[in-house]
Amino acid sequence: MTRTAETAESAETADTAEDYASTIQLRDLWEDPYPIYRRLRRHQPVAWVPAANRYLVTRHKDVVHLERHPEIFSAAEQESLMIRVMGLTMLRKDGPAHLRERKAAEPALRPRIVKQHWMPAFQRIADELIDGFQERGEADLFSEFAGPMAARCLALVLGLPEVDPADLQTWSQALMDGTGNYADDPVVWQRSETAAHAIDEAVDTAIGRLRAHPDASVISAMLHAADPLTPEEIRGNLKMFIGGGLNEPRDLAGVATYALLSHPGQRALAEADPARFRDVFEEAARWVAPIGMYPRQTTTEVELGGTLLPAGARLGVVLGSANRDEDVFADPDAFDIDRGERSHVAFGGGPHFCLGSWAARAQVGQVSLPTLFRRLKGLRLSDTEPVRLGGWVFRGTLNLPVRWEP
């Protein structure tokens, strides 16, 4: 091919991708966005999507990349949906700022007190969770299982034992919704805000307690910190926490159930080696992450993904596709646990990697996934209702029907 023909096809292969990008839908990314993410990664990985009015940022090293560089790609988004929601939190700060708040709140989530403290709280929640519905032989796990069990999980390590885990759960969803609201609907608006008035009440009744009696809960370590943070602080991070800390949980115990009852070879690699598990929550999270995209923005102009961006670009960061991009996972789209590549990104990276990803490792992995199997004896998939997924910023079961043996 000559040199022409080679700009001319590299144009029109431009164009098309442009075009393409021009097209995309926000109603298509919720239904299934991985068809879209493929070609995206091919022809333009990092591509203006008006629907989403930001840059989509599909490729795995373009993800790793920039946050090895947050001095480029601030989290500190202008006009940000998630400061909208829920006030300036450590997720959109950088530098000491962020440093500071993610300090104060580290010690109730490192690894040695998750499994020390808050990991037989765990299996006690499960066990009773299970006792309610285990006789009757049929349940919707999403509903009666993933859901209680992430919200009863979490209000224990933030310090809000008192909250009605069905409160928690509602106000999780709604804050989700309002940082995913890209369709600007007012209904999910006006959710979202009663959802925070909501929780702000609940913080300030639990930093009255807590202040005269300390705990190991995550609002007791950021009361407690060599640098405390204020109340306003406080009830920002904590509006964070309870959006990606129930529904990432939630969603990788119904996506990890669903694939491992889809996939009869992979549950029994599990079920004989309970210690697989683990296997299957990385796994799942590499397979439907459970946070789909967050934002970024640049601080300077420079060059991505083959793209140059302007100063102040608003990006989607979107791990569901970098976690199934071709040239770092062997059939991305498969689900399996035997799989060498362990470089996901469901939990993000650099200063900003989830703070809470040992709990969840722990609640899903080595608690909710081991313990239903275990006790739910030929547990599978429903016969007459299918299991829904849906999302794009967010993704999971939406439902999740199974049966077995009373």
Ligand code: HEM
Given for the second form:
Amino acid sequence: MTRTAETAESAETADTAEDYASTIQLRDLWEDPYPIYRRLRRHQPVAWVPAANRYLVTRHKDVVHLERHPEIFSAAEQESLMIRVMGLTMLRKDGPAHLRERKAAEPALRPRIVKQHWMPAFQRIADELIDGFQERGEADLFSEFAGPMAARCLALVLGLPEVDPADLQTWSQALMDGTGNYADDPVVWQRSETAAHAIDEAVDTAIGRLRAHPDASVISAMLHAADPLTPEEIRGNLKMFIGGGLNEPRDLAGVATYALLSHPGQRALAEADPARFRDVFEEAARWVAPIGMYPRQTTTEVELGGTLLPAGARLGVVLGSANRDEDVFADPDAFDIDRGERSHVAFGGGPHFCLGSWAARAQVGQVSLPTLFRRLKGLRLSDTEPVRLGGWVFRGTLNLPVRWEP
Ligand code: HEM
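Switch over from the form predicted on its own to the form predicted in complex with the named molecule, please.
What follows is the whole complex; the chain from before opens it.
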């Protein structure tokens, strides 16, 4: 059934909602997207939003439905800026071509390998970073902990331990800026091209080493898979890993820490039973999804959420909204580690479900959060500088000034 079959009264509401969708500004989405999403979910769950140049899909059930039908809702978006910046990667392929590349990388990120191989290294990195500032009694945990922690862990997992973590952060940001460069800013293209070249060089060096000496890393897995990836395929996919595997654990660590520091009751629950930092991780991923929106494109005319979409329609799959859908989550704007439901979609769904979810859970939920709250006694938000959050395609804290007893 499409909207045309609805009653006159609700059609009128839909008209108003259509007007509303056309008034949405990117700046407002960036500041605080949640009130906008609430209105879209209610009145026009699949809405053409001119400012985003996409239909935004905001309801949980439509996001889940769409991920179950990748033959209709394709990840291989035409004229994708991601492809322009990174080349072809598994994230912009469908079917067997996607599966082949995913299967090659997957052994490096299995839960058992994460637990036995990567987690002890993640713990060492977290402790080293905290050693560097513990005596000071204050820090910006976003720039001094969450960012470097994510960069160092990712470098290790990928097989690029010789890369400077600061370079990795710069490259990651440059690639993400290029992926979102709808304004066609030549400076942004230049920066993303420079980053892409630097990554190619680092990956080529790693390939030379890992061909002769395999290890547990992603590059090694791709090289030595039963159906090995070519150097060009590895380069493209590594850009996607660097663009997508760094900012998300960083942002989630920032949001989860901020959530606990601003919800003393929830913090007390986690500190009383550190196993509950895993619940903190899941709830923070639901509350502020680090990847707030990703693209899909229809391969045929299809109806979704009461809207008839033409073939080739560009969609924005709004995880940040699906995770706050009141039809699935009671009191969705509240941060509540006791809610129990695990149906959040922060890691996506379907064939492209996040390959790094176990590494992210280990890094943030099992290492970073328990270690920060155990080692930094009396951890609290700074009383002079507020925490800022921003973004809608990617969303997280922009800073995290804190104090503790040195
Ligand atoms: C909290 C942290 C993370 C979040 C919230 C997250 C979220 C996501 C989401 C939503 C997708 C699906 C994107 C789409 O379908 O267009 C995805 C895919 C992916 N993620 Fe993550 N991610 C995180 C961390 C990581 C890490 C640490 C790695 C690598 C070590 C990683 C590697 C990947 C890869 C390779 C894909 C593509 C999988 C495919 O195309 O089959 N992610 N992630």
